[in-house]
Structure formats: structure tokens, C-alpha cells
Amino acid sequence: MRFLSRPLLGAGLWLLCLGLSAHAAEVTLTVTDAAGRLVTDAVVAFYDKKTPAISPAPGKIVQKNKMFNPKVTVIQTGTKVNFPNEDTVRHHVYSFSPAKKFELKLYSGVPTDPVLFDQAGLVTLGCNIHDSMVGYIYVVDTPFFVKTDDQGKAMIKLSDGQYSYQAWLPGQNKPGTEQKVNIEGAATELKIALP
């Protein structure tokens, strides 16, 4: 049987105490537009200015039936995304957005190298061959983000504390005005109305 050294035991107890004091609240969000309609695929990002960035897992946006799937994707800065083409026709994926300019020239199958998204902001995707194909990638500098479902709702778990947050409607170039919120307690409901 192995015993922990005194320094390791102390560190473990400190982490245990820290975990017990960091209470996680379940935050339910509802996002509406200026007309009061529930918004699908709205993006909300929370910032607490103290949580370190988490090394993001690679992402994937599939092209199928001449559409980007998913149409709206949210990722952290530093995420690599691959763009497999599952259609029987070739695609030419590109973006001219300031947050990421890139081009995957006419191809089928899976590109050899994923694309690195290293700057926060909105990236609008298109296909040079099929003009109807449009997709959006929201690149955020925080590990706390959600995307609303087809009922305009989303849920995220956040530790108690002060946060600022921003929300985007699909296709908007800029997020709504930054807002503040205090998360405290077991459950919080947040209603966001965007202009």
C-alpha cells in the first residue's frame, strides 16, 4: 500500500476544499430577437477573467447535401477544425472574415490538414462552387459558451461569481452589448433579448 507524502496530501486537501467551495449553478438561458421570437443557434459566451483557457479538442464541420453541418459552430481560440466533404461533388471552402481568412481549394473527401482558428470573432464560411452554402463559426476566448436549441434555449453550468456575457444572433457580424450577471445559487434563469 502506498502513502502520499505530506506535501501531496496537503495539496490534495486544498484542492478538495476548493472544489467544495466552488458551487456550480445550472444556468438556463432563453434568447429572443427584437420581435420577441425565440432564436435558434444564438451563441452566448460568458467571461469571468480568471478561469484559464482549456486546451480545446479538435472540431469538425461536415459538408453534406450542399450544406455546412452544423450551420453554426462555437469554438475556443486555438481550436483546429477539419472540413470533411461527404457530398459526391467537390467543394471549395473559404472565409474572408477578419478573424480567419483561409481557403480549401476544390476537394473531395477529408482535407489533410485541419484549419487553426487562433483569433476570436465571427468567421463566415462559403463555398466557391455552391453559393447557397453558408456557415458560421464563432471563435471565443472562454471555455464557457452555449448555443441555443430550436426552442431558443440553452443550459450551462457555471461556478458562483461575477460574469460578463455577450450574445450573437446567427449571421450578425457583432455580438450584442456586453452585459453583467451574478451567478449565485443552485439554478439561475437568464432571459436575453437581442435587438
Second form
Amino acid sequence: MRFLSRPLLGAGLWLLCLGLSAHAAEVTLTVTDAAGRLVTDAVVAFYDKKTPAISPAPGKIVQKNKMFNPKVTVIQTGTKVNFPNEDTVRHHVYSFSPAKKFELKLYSGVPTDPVLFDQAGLVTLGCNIHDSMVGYIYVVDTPFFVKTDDQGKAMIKLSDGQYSYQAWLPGQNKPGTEQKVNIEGAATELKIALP
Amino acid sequence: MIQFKHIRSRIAFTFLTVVIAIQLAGLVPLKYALVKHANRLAEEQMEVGERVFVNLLQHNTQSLKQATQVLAADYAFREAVATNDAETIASALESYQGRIHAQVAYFVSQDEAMVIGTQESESAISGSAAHQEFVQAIIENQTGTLKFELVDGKPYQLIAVPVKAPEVIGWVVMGFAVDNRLAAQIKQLTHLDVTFVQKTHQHDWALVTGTANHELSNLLVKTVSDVYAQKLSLHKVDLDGITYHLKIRSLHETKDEALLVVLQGSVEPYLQDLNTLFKVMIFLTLLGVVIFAALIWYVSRKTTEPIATLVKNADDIAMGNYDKPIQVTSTDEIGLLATALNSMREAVLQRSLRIQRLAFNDELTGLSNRLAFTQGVHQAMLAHAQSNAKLSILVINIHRFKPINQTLGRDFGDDLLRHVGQVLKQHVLSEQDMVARLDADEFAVLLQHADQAQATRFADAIQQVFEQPVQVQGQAIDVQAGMGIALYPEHGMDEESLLNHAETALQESRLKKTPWIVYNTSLEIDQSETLTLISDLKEAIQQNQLLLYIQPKVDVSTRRALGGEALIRWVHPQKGMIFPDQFIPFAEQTGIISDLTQWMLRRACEALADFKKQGLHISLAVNLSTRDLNNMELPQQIADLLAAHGLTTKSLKLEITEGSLMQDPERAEIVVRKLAAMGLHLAIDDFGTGYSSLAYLRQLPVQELKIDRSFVMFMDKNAGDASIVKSTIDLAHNLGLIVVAEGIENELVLNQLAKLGCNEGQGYFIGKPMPEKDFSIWLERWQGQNDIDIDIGDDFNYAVNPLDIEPAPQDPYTLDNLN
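Output the structure of the form predicted together with its partner chain; the preceding block shows the form predicted alone.
Starting with the chain above, the whole complex follows.
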């Protein structure tokens, strides 16, 4: 199993924009599950081996209406994420995931210290007070990643070159098998079918 | 229909039958309803029990689930799980298992990589297939609800609760063995026995656990297997006479596994309660029947007791106890019945007294009757047997009573009888003496302590009384009585023989025309001889033992012989000569007299024919009896005889007595008129002894009157007789009749008669009855003595009476036997 990338999605997009100037390609993605349905919040990460690690910008996951918002978040390794509580009730955010074990004991407002996610992997977020609150953070070792919208589609700009990629379906502990893809030209369409 | 001896039995039977029938009619449906009710109660209990059972399991599940959830939600536990801290997980499970009394507790991670069980659970999951089965169970049981599973051949109730962090990272599974504790808990709540039965792929149906006894459990296992195999829905099973209702519920079922729970309820406890109720009902019914029976017995006894009393009273009446009146104690129907019985008793009493009076009294005279008399004699004999005293019995008969009755009327006869009775009563010797009327004109007297001398004195006294004319209804009438006397103990030792002997003596006195005769044994012999004679008489006619005798008859004034009266004599082969008085009366009674008359007529005609040959033109008179006068053939028979012998009607005369005319006057008159029409000469015989009215005689076609010898015999000495004869002759002449006198025994009388103008006469002085052949001899001698020529012409009237007996004793008999 490989957790390749660290950068957050936003940083990835930014990098893609940079690369666009020199032969950048726009890749349109659709992810389907075993039944052939388009999947929302599916995460796809691209790895090119040559892109150097940069310090990613910090992120945040808001707790509002007793929900993690966004529910699925993709970040690059080394990203600091804050968990501001916008509800009137207090929350006790925790994770027992091996990628990041942490606990924000009962708090309200914005915690003083953000949480650093320095290890690639899936972090499942929960609230000890509210069992229904579930959130996911995909920590990837790459700045190139994308999350499907509610149409099951996503779009990413990548420079031409060889990439390998992995896809996650929400709720799954493990990513799909690593695939190879060659990005050339202006636009590429990528259809990913997960078993 | 059942026969009852007593009404109260019938009443009791009827009412008790109804009562018992009603009770039974109630008890039977009641029993049916009770049993039905018991079954329904049992079934309801089953339903309730099942619901409770289901509820219990749900409740158990719920509470166990909540308890398990507490563990699964514990942050520390989750942290231990998340950090794969097996030791901590195991200790936490153990701690919780103890808290909720689970037999099995373990944790399975979501990726099934980690399975941690408590020490106790090890056995449950140590089996070969245990792990997989558990995993399978959990996968199938994502909802976390109740689940029964067979794990390694043992049944468990499993609860699986997810451990979330916050996604499901594993499962806490708590297992409760299906064991005695569960069964007992179910039983405690449902009051039903519960049995768990399972089938595994290794073993066939087997008992898991249960509260029922061993035997029932075994039966249930077998039953359940059958039911399961045949997919039946059995609801009942019987064991040792007890019916169990069953509810079978499947708790777990796979292809070759099954876990069933069987709830058993028995109807028996309900039935016992209801049976107790039923027994009480039966007891109450029996009690009611007993009380009712006692009441019925009491009431019916009260009702029938007076009836029983009346029955006894009626029995008393039947026994002849009329004296005691029946007590009437009530005014109801019984009282009315008692009153009616009383009236009946009165009536019966009166009637029996009257019957007694009739039985022993002669209503006409007020004297005792024959029955009373024989009883009186019997009692007197009993009394006298000891005292050696004597008794005398007299039987008294009134001569010629019948003609008196007929002539002067029945009232007169009755008065005469009463008078005779009075006379007898007045002359008895003592108070104890008894006078009775035995028959129409026959009386009897019992003289106590009287010997023969006293008895004959009494008879003489009676005789003297009757020598004077008796005054009845203002008329003087001559009564002659005959008496027979029998003495006790000489003439008989019992009343019947005494009476018979007295009667015999009486008959003898009639025959002998004596006032009384004392019985002696020679009379008895005579009578028996008489009886023998009767039987011999028919033979005598056939064998010609009879002889024709002729008693001559003459003209009183000229003494010329006119002819004679034909008489009969019987020469018996053993007894010699028998006179008519010994057999004529009986011949009349038996009817043989007709044969005798025929014989006489024939013989008289033969004799007349002989005389005619000898040149003697005389006539013979033949006596006719009552029976002859009733024989309508007689005129023709006589005509035939006369013709056969060449005789005219003038040579034969016929004599008839007053009495013979009286029996059937109409018939007799027809015969007499026919005979007269034929030209036959008819004479009235024994005139003066009967009571014929001359006026009646005058109407008859008779030419001659024969005065009875009793008036003639002593008329020379007795002026009274002479005057009777004189007046009779005058009367007869006035009526234009020839008068013949009988019983002329001396010349004086003959001359006297001649002076009185009597036409003809007969008697010993003229000639005794003689054999036919001697008649011509007498005729010669008579003519020689009287110096008259034999000139017997047609104008002489001869009367020859063959039955003119001397002394003529048959008259009383003839009269007596008019009937």
C-alpha cells in the first residue's frame, strides 16, 4: 500500500495552474463503483515522482449542524488542519485512525492549535458526544489530487507526463489499486471504475 | 309401566325421577361447559404465555443490547480497540460479561482480523467451526437484534453491537446460553413449562433444556420431531391421562439446524378446579334429592296414611265388623271418602240384617224357615247330647191346602197359613220350643225335652183344635192336618235324618188318613219298597202281572145290578198281591198312570165284549187320571177301542175326580167335552172331598155324581153325614145329575139311600171288588138274594170305577201333586 502525496487539494490545483503554462493538460474524471454508478466524494490522487515536496497551506474542517464540513477532505502530507466549532454545543473531535490519532476534548469556538497530519492515510473523524458525526480526511503524499462533485465528476490540470493514480471510494478503508496514466495534449478524459 | 304397592312410592318415584332428570339435564351441559371452559382457559394461558415469552425475549434482548451498547460506546474501550490493545479489550469484555451474566463475550474487529474472547467464551469458540459460525452470525445480524444461534452444537442467544470510532470498527458480541436459567425464568413469568429442543447437523432432535419432567420432555422431543418433519401444527399431547397444550416456536432454523421452544400448559389444574366445583354440584344435587325424597316421603305419607286407615276400615267391613263407625277427621276428599264408607257400612249393615232375617225367617208367617229350623234342631241336639234329654220333631201338613188357595184365593190361603202358625205357636210346650214353616203348607215344630208321650199329646191337642172349623177372614173352614213325629235320639242323630223321618211319618199319616204317626223303621222299608215297585210297574204292564177286578154297582131302589167299577190289582212275582194305594200315587207322579189307564180301558173293553157274548149287557166304569184328561188323543183312542171290540159308547163310563179337572181346566174341559160329544157317560168321582164349585161342575157335560164313601159309610150313625148326603143328592138332582153313593157297608145305609132318592150305589154290602170271572157268580147270587131278574138294559146306568180304591187314599196325593 502506498500513500504518496502530502499536499492539499488547493495546493495541487495551484501547481497545476503553474504547470499549465508549460504544456499543461486538463483531465476530466468520472468515478463509478462496482454497480456502474457515479460516485460523489470519491478521491483520486496522482503521483509523478518528480514533483518536490512543498509546505502546504493549512486547512480547516468546520463543525456545523453537528456535521463535519466538508465531510470528505483531501490534504497533502504535512498539512495543518484546524477544527473550528460553529455550533452552539460543544464537540469532542477524535480519531483512532493509525494515520493520525488525536483528540480535541470538549471545546467550543476555534481550538488554539491546528492538528498536523504528517502521515499519509485515511483519518476517520468522530465526535465522542455525537455518534452521528463522521468525517474523513484523506492524507495523500502528492500535491495532485481531486474529489468528485455531486455529479461524480472532477477536473484536474496536470502537466504532460507519466502519472500513477489511486482512487478511494468513500467508506472504504483502502484505496483502489494503483493505475498508470500518460497525460498529453490539451484535454484528457479519465474514467475510473472501482470494484 | 312399573307397578307400585303404595301411592307414596309412585309419587316419590315420579317426583324424584323429575328432580334427578332436571339435575342431570343441568349437570351434563354444565360438565361439558366446564370442560370447554377449562380448555379455553388453558389455551388462553398458552396464548398469554406465548406473548409473555416473546415479550420476555424481546425485553431480554433489549436490556442485554443496551448493556452491551454501553460497553461498545465506552470511549476507553473504543480506544483500546482502536489501538488493538487485546489485553485491555479482553479484560473489559470479562468485566461486562460478569455484569450482564452473559456466558459468551467477545470482540470481533471489522476486518475480522482480531477476535478476542473472554476466558469463559473460549470453550464456546474453541470448536472447529465456532469461529466461522460466529462471524457468519454477526454478518447475518447486522441489526444487532436478538438472534439464536447454534454454536458448536450448543444454542445461544446472541446480541451483537457495533463498536464505532465513529465508523464501525468491530463488534462486541454477548451470548446467553439457552439453559436452565432461561427456562426457569420463562416458567416463572409464564407459569408454563418450557422445553428447548434442537437439531444440529451432527445430531438429530435432542433436548436442550426444559422445566418439564424427563418423561414428558422425551415425549415432546419425539412429538416435535414428528411435527417438524410433517410440518404439522400440533396443539395437544397426552401423557399419563393428562392433556398438554403445546405452543411450538422456531427460534432458529437453517437447512439442517433448528432450535425450537415448546411451551406446555396442561388443562389439568383448571379441570381439577372445575372438577371440585362439579363435585360440589353433584353433592348439592344428591343432598337436594335426599331432602326432596324425605319431603316427598313425609308429604305422601301424610296424604296416604288416612287412605291406609280407610283401607283397614274397609277390610273390617269386609270381615263383617259393621259396628264400629269410621272416624271422619277431615273435610277434604279423604274425609268425603270416609263419610261415603260410613254410609256404605250403614247400608251394608242394614242389608245384611235384612238378608239374615230373610235367610232365617218365613216372611209370610213370621215363623222361622227351614234353614233356621234345621239350625235350631242342630243346636238343640248339641245341647241335649250332653243332658241325655229327648227332643221331638213334628212335621205338620195341611190337607188340601192347594185347592183352598185356588178356590178361596191366595190371600185367604196366606191368612190360613198364618192362623195355623199361630195355633202351633200357642200349643208349644215351652218357650224354647220352635215353630217353623218348611214349605207351602208344611210346618214343623221342635219340642224340647219332649218324649214320645208329650209329642203325641201335642199332636192330639193340635188335632183337636182342627176338629173345629177354623175362622179365617170371617169364614169357617174345615182344616185337616197330618202330622209326622220323629224323636231324638231314637230316630236320628242329626237334624236332616230327623226331619226326613218326620216327613216319612207324615206321608204315612196321609196314606193311613190318621192324624199323626210316630216314625218307625218299618215305614222306611215300605217306602223303599214303593220305590222298587215303581221300577217294577212298567215291567208288570208288559208281563201281564196286572189283574182286572170289578166292584159291582146296583140300582139303589130296585137293587138291580147295573154293572161295575173296573179296578186294578197287581200280582207281584215276589210280593204277591199289591193294592193300588201302594202304586197308583207314584204311577200318577211318574206318568205311568197313562199306561195303566190304557191297560184298564183295553181290559174293560175286552171284559165288556166277553159279557156281551154271555148276553150280559152291563157297563163298566174306568177312572181317568189328571194326565189322561190332558191327553188330547184320548177320545180318539177310546173310540178306536170301542170300535175294535164292537161296543157302543153306552157300555163304557168314565169317572173323573174334581181334582183332576182342576189342574189344567181348559185342556181338561176340551177333552171332557170331546168325550161327552162321543156319547160317553161321565161321572164326578169322590164328590165332597174336593172343593169344586158346583157351578163349575154344572157347566161340564157330566151326567153323574159319586158321593165319597166318607159321607156314606157312617150315615146310618151320623146324622150330619146323612144330611150332607141328602143335600148332595137333592142338589145333584136339581142339576139333572144321577147320584151314586159309595161305601155302602150295610143294608141300613142302602135303604136310607133309597129313601133319600139316591140313584145307584156300591160298597161291601153289595159286593167287594172281585176278579172278572167271579162277576157272573156274584150276579147270580145277588139276584137270588134280592129276588130280582137279571135284566140289564140300556137304561141302567152302571158305574164301574177301576181305581176306586178302598180306602181311597190317593186323594191327598192327587191334590198334592197337582203341580
